[in-house]
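Presented as structure tokens, the chain that follows is alone, the form predicted on its own.
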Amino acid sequence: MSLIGSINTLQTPLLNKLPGLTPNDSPTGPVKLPGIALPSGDVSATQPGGFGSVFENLVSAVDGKQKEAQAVTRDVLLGNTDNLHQSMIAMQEAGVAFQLMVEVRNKVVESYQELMRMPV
């Protein structure tokens, strides 16, 4: 039996344990995970404003996460709440979002430089 065949035999008993799913069900679109909201609206549609607005939205989202993390951390430090784990999670999310934004920026700059080096 091949590796893929053995995975398929393992998959069916696991799918039978999930309520409302059959082995023939397969995701045809975004998968809804508990506790994680799907983005609203049609994500495949082009946004007005083009490329600049995409980066503007990215920076705004990262800024929002950092402000949220600062607010939660401030509440913990002032003793308004004892949700230290929520503060740590918010800070980690903000840090990861910032790192992702920097990596995207680096890739865009690298791509631009590669295009500029191409002989015309």
The other form holds:
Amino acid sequence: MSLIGSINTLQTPLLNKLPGLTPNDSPTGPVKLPGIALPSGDVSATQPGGFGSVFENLVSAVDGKQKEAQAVTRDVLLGNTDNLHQSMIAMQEAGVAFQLMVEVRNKVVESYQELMRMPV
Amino acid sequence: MIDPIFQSDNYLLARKLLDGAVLRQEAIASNIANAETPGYRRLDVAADFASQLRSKLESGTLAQNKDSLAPSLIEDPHARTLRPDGNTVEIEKELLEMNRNTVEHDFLTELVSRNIKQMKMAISGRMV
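Okay, that is the form predicted on its own; can I get the form predicted in complex with its partner chain now?
Every component of the complex follows; first up is the chain already shown.
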């Protein structure tokens, strides 16, 4: 699932375990991967659209899944095909993807509220 | 504000088809009950229901016409019989049709309830 793939990219500490990395790569900063050029300019500054783009990808992936399931289901409803199972599977997948998105959103909001409650 | 929540084409279509499935179940029940009635002609859902649905869907006016579209029962014009009493019911075919209708009904129910469930989840943000 492309969705899970996009989440994996968050796990920078894991990247440090990859072969070919220089030992002074920081676990939190940008990591130099073999074969991948670092972006030009000041890479230590916060990169625009880090989490935002991850979430955007998530939302559009869920949307894509929903549309796909809808198209398959439409075909079944109109009698163009008898593949009920494919429609069922597509709907289930879309449902799970949607659930994942809602749960991620809930966790993000929850952690934000947790931060705001933190005494300074 | 409330109306657009339930305007998805698939949802409306499934609702209408459920009407059809329920009515077909009644027709089949009546057919089976009258399997031995002399002169009885088997009932079925009128074929123009499906074609109307299809044309409304293609023209994108399903939402506006959701109340005016209704399935109706007619005597099956294609049914033929070799029986001397003129009854056009074939019990095996009816049973087969009933099984098919059950699967269709289950599928449509699942679709509609899934739609509603997902809508609830989107509104509340909680798993339902």
